[in-house]
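The chain below stands alone and is given in structure tokens; this is the form predicted alone.
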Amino acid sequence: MAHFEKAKNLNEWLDQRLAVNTLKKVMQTEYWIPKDINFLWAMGMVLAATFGMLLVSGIFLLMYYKPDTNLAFDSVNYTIMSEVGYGWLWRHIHGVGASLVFLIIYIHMFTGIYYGSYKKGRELIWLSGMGLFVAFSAEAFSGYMLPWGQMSYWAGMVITNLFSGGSLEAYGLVEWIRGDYVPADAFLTRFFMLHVLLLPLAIIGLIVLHFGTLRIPHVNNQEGEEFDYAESAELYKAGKVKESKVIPFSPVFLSKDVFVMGVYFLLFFYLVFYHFEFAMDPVNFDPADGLKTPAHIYPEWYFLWSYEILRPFSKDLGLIAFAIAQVIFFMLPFLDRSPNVAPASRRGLFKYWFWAMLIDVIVLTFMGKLPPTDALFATIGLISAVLFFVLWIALPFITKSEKKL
């Protein structure tokens, strides 16, 4: 009893101060969440978990790296591989980490684009999610670097030469970016200051602006249904409702995303056990060599489909649809005019419009990872890459004329 009269005492002291129990009643248990949604909900709380597992083994490879290009490529693959006790563990953890952490943000963003979770005042989280996106991408790339592999080294010099812009040939841009003429010394230690610090400072930043941005409007649901949710729970609580429509985040719908973080973690730690070579190019197990380039020069397989955009065009062209295609999802609240909050299945058109756009960047990653010398594969890019352009173009006609449900 005294540690319960201890622990009382330390919250009252707390909520004095920092209004703790206040927190916790909008934060928490008077946070409420739809009843009628499914598992794809908790892909935000699985990708955070994720984000936790890559932090952590983050650290204990920072333990042992050697930010310099005569020590790196050794440090991680022999001396935290074979020397350090379970550095193979870790760093099997933190690139089977890194591909799935793209896995559940692709499922995130395409379950956000079925059920319209981005209209009506929903905007800022697509926005601050979009933001995510890209704060990851930025980690991932720099990230690649650190091996200092061949596919590290080569990968590298090509995305850092689309800073000189096509035509414009602004080279004093890349050699500012590299810090050299050519990935060295100072591109490797500039992109490891990143990837350790500042790009990890900017992905916490926007979880907490993502959260703050999903409660206040609240969550979506499956049928994209308005309503006032305190209003609802207090229906409910007095009685004049047979069944509530939400639920507390804290403790009934967390109950639910740690059971599918559970689900998740069984995979998770199979891969990394017993299939964490996918993560892994072998190209990337040879050392960074500026005098010989890999025949086939791809990035990983998150980045397939936008760099299979840049293939098919013309060096100007393609840079411009390149650039193109990383903004272009930021607009989705602004080129999608329908009226309707509701999931694809219901909005005519657009279910024709998801579904093209799933596959047609389904299929981009295919071909991005294929090599450029075969007619028919390079044809197919061609006209993927043609294709998702067009999509986008359709969409604001497509949803304008929607008729209201």
Contents of the next structure:
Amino acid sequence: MAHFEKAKNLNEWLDQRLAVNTLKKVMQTEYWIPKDINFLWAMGMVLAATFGMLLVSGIFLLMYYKPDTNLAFDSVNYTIMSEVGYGWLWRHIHGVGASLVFLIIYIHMFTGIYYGSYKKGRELIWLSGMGLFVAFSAEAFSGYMLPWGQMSYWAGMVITNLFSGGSLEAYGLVEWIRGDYVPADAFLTRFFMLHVLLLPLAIIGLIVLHFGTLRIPHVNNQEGEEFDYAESAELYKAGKVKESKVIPFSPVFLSKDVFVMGVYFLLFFYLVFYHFEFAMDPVNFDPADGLKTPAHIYPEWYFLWSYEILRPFSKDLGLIAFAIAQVIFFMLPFLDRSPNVAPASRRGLFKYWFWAMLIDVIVLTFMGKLPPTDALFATIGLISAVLFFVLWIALPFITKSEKKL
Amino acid sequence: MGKDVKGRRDFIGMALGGFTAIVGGIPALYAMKRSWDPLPSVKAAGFTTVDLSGAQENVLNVEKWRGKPIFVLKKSKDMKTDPRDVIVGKDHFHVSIGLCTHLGCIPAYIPNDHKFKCACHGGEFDASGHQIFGPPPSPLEIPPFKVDGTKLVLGEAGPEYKKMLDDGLTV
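Here we have the form predicted alone; I need the corresponding form predicted together with its partner chain.
Expanding to the full complex; the earlier chain stays at the top.
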């Protein structure tokens, strides 16, 4: 057995057994973050905090929610909303949090795209981040089923039907996913399991991986500058804080994060208390009815852009377009052929690519919300959907011709 | 550790891993797949009988079979007959699963125009279930049925249904 001295205090006692001082150094005081960053670099910790809010509010909702098609609707809309003390608070935090987590994910993604934070050694950061996006999407969808209202039911119907693969007519697969011919009890209970156990586990695992992938390539900075971290770290530790290009994660970087989080949570709780209805579709306050389709089925705002890519095409083509749109962002580090790690503003044509992509996704989002019957909006939707693919096809060519900085 | 000791250990490790994967992993995956299958009770509840004797012309009846809406429409004299019609006595009926073949919404019946219109993505079907506008790729599906006097048994494939299947009128 290892030799132990009598410890002078609790910290030393823990350090002997768990190496807490080393751990603190590695994870906090000597985990170096570049200094040349802005508030957009705080989005990662804002996301972590939002996930925390979702987890805590979810635990309280879980105490009264009943995963049964006969009981689910009332357990949410009656028991939790009007009987449980502050039950409404957990539900509003959970609904608003689920919506805002996607807003921040999109900001986080487009920040990464703008500053080239997916390139040269940072590919795994991007890929694990995209993995998180997919896991969060599945988590949001499975959670949307649980109140078992009209939108839950019909979103479940439409999304599971996508797995029939259009002309492949794989209805066996669809029925297998549902555990029934239509979304029913087996469907609700298995999506409940996914929502409260399997997917959160996957998300937590992916968050750990995402942090891990940051460690060796380091966080990118505003100019995409490559510098010697060890040298800068020595300067910082020697007290030459001004000359050093880095700051420690904790407490320096984290204090900036906490400030941004403070501003963010003002918005968060403003929505929770005064505008929660934006995250609560009125149609979903009708109980699920398999014999009555709502007049217009649309997903939550964060899925609208990819939904709009599905819509304007024929069934098979729409499905293929939709499937590609879901995974094409994974390919970004490999389709960008330029060696430059720099903000988009300094990268020639890529600057226009970035803004065109951002605006296109926003336009798709707006068109996805509008009913399908208006010819003008249908045309704008079609053009935006085609533009989405044109941009991705153009990406390798415009980045290949980019001048090396 | 000698070179061939390492080689032997690697071999034993891989043999154990491979063996475990085959006799444990594959059956475990099969068990997981089977646990996701529809339950026998769900499958057994898959038959519905509909009495057609009281049906009125050009009025859509929506029945429920396997949780899905079933359209039953008695055609009036001025409506076109179709090989997809279910004939009971002298009457022609349109019988189909009331889910749009695009993404599964329920189309509404508009009696004056003799057509079905889906609100989700604007698809339309005529009174025989053929797609006439929008994204639906195929006609409304006909559920397995058997004519039994003036009754219709859904879920059981009778000779008329089998003939429609053979003629490629439904999937």
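Worth saying up front: this structure is predicted, and the values here are computed from it rather than measured. Heads up, when I say rigid core I mean the largest set of C-alphas that superpose within 1.5 Å between the two forms. Numbering follows the first chain given and starts at 1.
Asks: Core aligned, does the CA of F397 move at least 2 Å between the two forms?
Replies: It does not, since the F397 C-alpha is displaced less than 2 Å between the two forms after the core fit.
Asks: Taking the rigid core as the reference frame, is the Cα of V386 displaced by 2 Å or more between the two forms?
Replies: No; that C-alpha moves by less than 2 Å between the two forms.
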